[in-house]
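Only one chain is shown below, in structure tokens, and it's the form predicted on its own.
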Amino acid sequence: MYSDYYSQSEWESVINFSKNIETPFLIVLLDRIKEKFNTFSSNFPYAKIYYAVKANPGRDILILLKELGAYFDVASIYELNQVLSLGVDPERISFGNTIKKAKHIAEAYVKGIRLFTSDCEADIKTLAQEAPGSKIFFRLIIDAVTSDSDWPLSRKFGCQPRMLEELVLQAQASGLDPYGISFHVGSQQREIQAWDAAITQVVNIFKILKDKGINLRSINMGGGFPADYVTKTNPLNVYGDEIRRYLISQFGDKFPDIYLEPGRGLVGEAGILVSEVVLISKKSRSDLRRWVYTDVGIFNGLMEAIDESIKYPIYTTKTGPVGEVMLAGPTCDSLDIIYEHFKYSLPLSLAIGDRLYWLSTGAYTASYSSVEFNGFPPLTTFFL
């Protein structure tokens, strides 16, 4: 039911909104964002939270973090200037992505941005040419805690630990400065034990540099903070009270300079995807489960249901008795099924032309589906 997830106001304001536009679309409930930044604030109160534009880029929600003290990490110049054009200071931005032009890391400085990072020798030596002084965050590669996520982290982006040591040490003496190490237990982590095992790694380099003159002042712990899915996640105070409990237990009172850099964690819950049925259908007369093709799918905003790695509550108006079914998605290509193996049912009395609501769809569903495969436009989002 939509009630698990939202208010009956909020579902009111939804269905009004929504009932004469033509979908696809999402809608983005801004107060929804609002309570779960403040909510990141009690619970991480020592922390600085950059919120990972990549998640979903709406103006709309840049302006509501902007003014409610956020940071922000971005993953392109494009991002950068958005995010600029904003009026937002220089100082409240992280130039996370690792991959990044030579040219766009000097525009990036010319535009004020001194907190980088990176994890390999030829970026290392990039900045110290492009940005010289600049803060750096070294990226950690974290291999056995990042498969436990329901969208891991593949090795594209990390280091190893040696390496990393190496990295901090050609940084300093080019001219940067060495200000601490990242890294990301896998995106919609639910496992909190994940964070606990990572700075365990961090400490344990920390310490290695130290021996060698090198003091790291800060831990960028990432993004990865779950939002409620299918399967539903501890409350975030939860994951607040264990983390802390950790850092104190490394480091005493005094902690490093924590960084957060949610995203999902905190857009996720705020988003409502609004699709319609184009077509039901059987693969033979005895077939039990229904094909049911709505007109979004995997390259159109549910980019994350891939491999169905993420899956979506999903919600009809329909009611009376369900059966199993298959989704997929409008587009002339055969990897466009959204859920083939997991078992989602729907009412037998759905038909075409019924709207699905697709919850906590606030992530990476607009930020996805940017390309127009097919002709299908790219997903139109309205703010609340």
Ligand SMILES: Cc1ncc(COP(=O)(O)O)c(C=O)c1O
Given for the second form:
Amino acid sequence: MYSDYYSQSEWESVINFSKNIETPFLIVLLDRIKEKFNTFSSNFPYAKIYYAVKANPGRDILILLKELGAYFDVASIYELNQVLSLGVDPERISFGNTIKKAKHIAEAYVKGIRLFTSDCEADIKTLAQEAPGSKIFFRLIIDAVTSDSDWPLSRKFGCQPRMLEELVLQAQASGLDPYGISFHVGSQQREIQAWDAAITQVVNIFKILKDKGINLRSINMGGGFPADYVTKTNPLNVYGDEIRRYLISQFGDKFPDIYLEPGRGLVGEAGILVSEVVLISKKSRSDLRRWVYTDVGIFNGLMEAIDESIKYPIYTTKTGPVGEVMLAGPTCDSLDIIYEHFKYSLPLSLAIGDRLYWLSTGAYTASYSSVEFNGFPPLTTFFL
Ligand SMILES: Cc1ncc(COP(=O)(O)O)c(C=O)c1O
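Show the same protein again, this time as the form predicted together with this ligand rather than the form predicted on its own.
Below: every chain and molecule of the assembly, starting with the one above.
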């Protein structure tokens, strides 16, 4: 099951490399990221691609993407320093988090960052003080469409159109450069129309502001591009074609500057998390489903399985008849149940000590892994 997610040679290198390494750990296949980056570039030739570093800040990934000509979107001063330490030109970096301290804005500005995202009055005021003249993306709230995604980003970010218009005027008056509107349609967004709906809202705001004498020049379409999990998704060209068609319908052949910030869509499928079965049990003699406890769980890599939001394909080399299982992690916390409602089936021959391979785990796994909850160490990553 699911072995077709990777080629035979990818499997051989993963299994050979990992044979003698103590689980759990994440393997990232760098060639996959290279291939995805090239697919993004060819399907969105008019866009600048800012990798959302939060998805996986692994050093080898950042170096690879730097070499491929990617730009970077950072969420914190720590990510910024990590990217700068690799010699990336600050002009290739945006500070995309709407929530940031004044001293971090000031530090970013001193280090050359001139592109920020904002969604409220207080932050615009701080940006005007600490990062004068910088380009600003104003983040639009788009609740209606984010609810279709598997990992919504909800109402925590962005503001309503009326407030956004006021912020643009405030930014202009305080010497900032109102550059464009950003949005995020929700992570693992499979509905292609989500982008069209958001662009429609952006175009409306562009028109209203134009009447007030302000020309916004850019749209930042965020991330949201999906990875293949248990449910497979459309290939990227389907998203690329539809978004391009929609942009043409709105702007003809003179697009505003377009930015993308893919995280999951760029690195998700490149990761294989290798774990070991610690225990298999039943709660009563008549139980039809087995509990399978593994050495990876919610706190050391599979955070996005919380509420069963992201359903990772699981592969085992064991074969034969299968039976339903509940999957849980190794800690003493009852939140550490990975899948209980969604019915996974694994071979009846699965035994304690067998390895389970969690596929498409390149994004939001290692970076979410806790430091030592219950004493379990953070997830180690190897790059192949
Ligand atoms: C501002 C911003 N950009 C990009 C991303 C990456 O999104 P995704 O991983 O869905 O591509 C995120 C994710 O949280 C985000 O907050």
